[in-house]
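This document opens with one chain alone, in structure tokens, the form predicted alone.
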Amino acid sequence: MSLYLYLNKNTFIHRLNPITKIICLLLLFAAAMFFIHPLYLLILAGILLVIGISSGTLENLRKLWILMAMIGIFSFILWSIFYRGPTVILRYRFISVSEESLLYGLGMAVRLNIMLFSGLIFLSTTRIEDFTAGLNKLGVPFSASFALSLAFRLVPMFLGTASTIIEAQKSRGLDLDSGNIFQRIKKHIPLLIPVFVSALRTVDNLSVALESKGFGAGLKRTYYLQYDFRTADYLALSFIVVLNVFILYLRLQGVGNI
């Protein structure tokens, strides 16, 4: 199984300029922040679901739906308890749950999942090198954009190393699955040492390779791949901008509040 989320497909979203996709991602994050009421956030989630279907990224959603569901459930529970509202439904000692807190908790759960799903679509349709080039074209210094894109490469690499070490130890007879959760955690702790040693070795080799290639020499960088704006990019940007303006107008009119 690939540890990277990128799906090599020839869809409308995949063919967009990386700058377009970065701007659309930021605007989708902003659109999710405008509304509080879960009903309007669910409408935005439906629009995002259509985008996910058209980009063919639902297979990645099936991989991560448990994580998104857990984040949504915990967000709903926590905000329902700590948010205060006048219409109290349940009160037990210092804990009170109101109608407003339930709506707010559900809205926050939907909002977080919208942002996660937006990022999932972006990572599923954008190569890491395209992401780096897009950030650089937007004015982000190359060192910063390279460091950010490097995180997307190193995290799956470390997860793959950890998985390899665990499987190697299991093949040698190490029992990691028996016992309660605390006993299993205790068994995994010694495996952190080879994972960290491998991570340090990888980082050291990477730093030597970057130095040998003159990284940070101060010269203006050029790119083999050139990204041009096409009609599809203008259409995608226009749709997202109009959507954000419409949502902002509704929010200023008091729509979408609790």
Contents of the next structure:
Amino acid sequence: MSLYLYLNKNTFIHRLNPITKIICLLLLFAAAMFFIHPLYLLILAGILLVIGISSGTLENLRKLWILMAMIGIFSFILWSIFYRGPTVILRYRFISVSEESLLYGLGMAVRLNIMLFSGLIFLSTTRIEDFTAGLNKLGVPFSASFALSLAFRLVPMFLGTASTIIEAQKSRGLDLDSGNIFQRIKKHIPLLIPVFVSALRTVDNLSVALESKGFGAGLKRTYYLQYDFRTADYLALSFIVVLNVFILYLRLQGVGNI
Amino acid sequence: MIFGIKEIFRMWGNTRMIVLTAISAAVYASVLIPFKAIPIIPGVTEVRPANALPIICSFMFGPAGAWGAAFGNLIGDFFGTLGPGTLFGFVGNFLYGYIPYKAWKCLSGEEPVSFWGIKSWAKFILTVSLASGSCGLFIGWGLDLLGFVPFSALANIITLNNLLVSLILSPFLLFLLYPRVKKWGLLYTDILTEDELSNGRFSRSGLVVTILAVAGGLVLGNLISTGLMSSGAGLGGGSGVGLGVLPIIIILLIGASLL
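For comparison with the form predicted alone, would you give the structure of this protein in the form predicted together with the partner chain?
The complete assembly is shown below, putting the previous chain first.
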């Protein structure tokens, strides 16, 4: 079972070049930033939902909808209190809630969820190696994108090591399951030491293995995975650019404010 | 180079430092991920016992610990919270992993293994407070700018969360891990050559600027965010923290780069 959110499907979005996906993700974030009024943000959320359905990523949305709902509710409550508007409808000591702050809070809740859903579609349709290769093509130095890619690969390994250490300690009588959440966290802390030490043991082996394969030789690097720009990439990019230009035009006309 | 950030870039030419970056990031992410289920502000921050790790990785692995903190937080966001806030989380966590080893080097020439005297403890507390405050300030400012979470709700929580966890856990973890890492020759000072490390000529000035920026930024941000003071302009976020705190953020980055 994969630890990450990637769903192995063969949809239009899955087949896009990782650079296209990264640019589209950034432009979707930008699109969500233009509007403040929740109504216009909901229209954008609707467009995103269509993208989500066509990319077959709704099963991940089903897994995370509670988190997204909590984020929305929290954002709504916080901004309703902190945003200051002229039409006050409730005042209690230093806390005041206005009509504008309620609309702003609702808008921010929708905006935050649009961005999280955009990120979710990206994560569900992009493999880690495609993401790091995309970063590399966008100008991130190879050593940095390699370190990131290696870290992604090491996470399941370290989680596995931690699980083995926990099971070994439990078999020796360590009780990790009783007590409240903070007591349980406290009991887990000393287990960090063997996990960390086990991780550090791999440093020299990994470094030697990498250097023996020519890592850091400084010559021009070639890549096994090749990513071409196809018609679908140009279509996807055109759609997102036109969407952003249209939203910017509306915003300049004063649409989407509260 | 007048800035003290030479090793931040030069380390990418050293394979062992690159592997240490990946390992720091992976260990940090591995501890962050299980606690995503216990949020403080849903989708933004959670209970993070893992926050002790960037501090100890910074003391041991220097720049690799800083990049590791940034990458580790990015990986943590890949479990459902990827968004524009990820960029601010990346820089905030980078500062959280970058400031400890630089500030400690400037404040004390000793090894960060045991803090028996009051002076050592005071220096350690200052170092960790600076790192926690700079992380809270940067992420709090960034997410308020984007209109996600008000500065006063987030910056204070991140600062306190980082500070408490790292003050309680880091000395214990450092005491156990530092001698072992030193014995294996994995301290950044053992891996990088003198030429690859910055000389820290302006580190004292950098430290003073960083302390003023962190303290000033947190106070100003809270005043603007709670409406006790007006920034005169708002950008993105509803509380006007975006432009009001921006000059202090620039000063913080300059101060940190001089360390």
